[in-house]
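Read the single chain below, which is given as structure tokens and is the form predicted on its own.
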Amino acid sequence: MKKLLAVCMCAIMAAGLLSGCGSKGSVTGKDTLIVGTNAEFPPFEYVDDNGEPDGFDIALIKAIGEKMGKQVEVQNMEFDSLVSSIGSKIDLAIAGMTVTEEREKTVDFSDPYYTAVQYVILPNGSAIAGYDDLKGSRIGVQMGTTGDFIASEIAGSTVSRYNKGVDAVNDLLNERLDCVIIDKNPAETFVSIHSDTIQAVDGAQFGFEEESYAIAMPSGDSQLVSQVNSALKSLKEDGTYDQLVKKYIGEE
């Protein structure tokens, strides 16, 4: 009887150990955080002259990592694959990513770090002036972004999806599109290069609502979310956040 009891206890302890080994812990125990981004969204992320990801989001996540005592390794990947890669290929993602109910089903988000609105890039002299004018038009978007979601709901529109926002703008310049829907800051960046040909119109004119950017993390990793939020709060309080906004975005 004692032998049987001992065998049962060993089996229970072994099961417990196996269960503990198989459980998923917080990535905060790692020395280096693997961060995914899509460096095709200036000024938030882009590839610099040295071929490395740079921009507001990249500087921000590195500053957050420093506050957490972590090294940060940035991986440049397709925007549409970021969410599905969290918890496997990457530890978290920062890429001008809007908090949506759909994304919240699979990842947890930090506190918002930036408020944005969609803009519509149009050829100079375009007759498109409001939401109804977008119906039946040829719209370019970056795949998986808020602009993609909005364009998909516009009746009769033909939506062309691109991995890079700049590719959509190039097709607009070549008259293969009627407009491009993209976030304000990249829209203004693209237009500044081609101001003689295209213009950026505030999405409020089309009824688009403001949205919040946040850092996406593995679902259920409350320890990581807490540490990231604490670091973000500290960066706002010590002035680092405002300095990064001024450097990369140009807003006071």
Contents of the next structure:
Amino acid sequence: MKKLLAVCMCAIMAAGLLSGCGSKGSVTGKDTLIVGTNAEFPPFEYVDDNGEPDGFDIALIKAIGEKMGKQVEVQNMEFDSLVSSIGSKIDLAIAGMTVTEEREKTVDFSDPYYTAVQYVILPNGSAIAGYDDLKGSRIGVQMGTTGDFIASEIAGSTVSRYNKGVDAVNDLLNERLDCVIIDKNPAETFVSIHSDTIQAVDGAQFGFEEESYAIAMPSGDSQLVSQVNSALKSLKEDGTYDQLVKKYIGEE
Ligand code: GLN
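Form predicted on its own done; form predicted together with ligand GLN now:
In what comes next, the whole complex appears, and the chain from above leads the way.
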């Protein structure tokens, strides 16, 4: 009986050790980082001519992986699924993702790596010029983004949510929408292709606040957060970060 009890105790202790006594091990123990993105957000992420995700964020996370001595595998998924997939399908997410209090409830963020703001894409000659003009309008957004959150709070607005920002822009071109609210750089990229008909207006004109992009990671993996932050810091110090900004975004 005593022997059986001892065997049982051993088994329980071994199970405890294997599961790390309830706390998950750090992602830093892995050779490959599985990185989630949504490659519909140029110039930060898009699908290149070979069908592979590319863009500023992709190059940045590969450089971070290199500094950490890890392979990086990119998984393209819907933006709205990224946060909930961290810690299960993916190890971390880089997707022009704004740090928000709501997201911070479930994930930890790296130090911010880029400052952005929501822009308003309007047809040329639109009468919309300030926040009050957005009230009661038909607004297109990318689902689950800060643009979506802002649009949803505008009184009387009808918000159409798309998986791809470019689809919202197409509906604006087709006159199904009055405007699209989306981050500055994708707004400028989308408008540059159709500048004869639409324009990208700085969200500051509408009272929208600045946002910070950061890399999202599993909550509580402080080892991963500090390794990512020190990689980011050294990429800023050695000039790699500036080179990537120049290559993909084209501004300082
Ligand atoms: N910055 C916005 C957000 O975090 C949009 C990001 C995106 O569409 N990739 O919600």
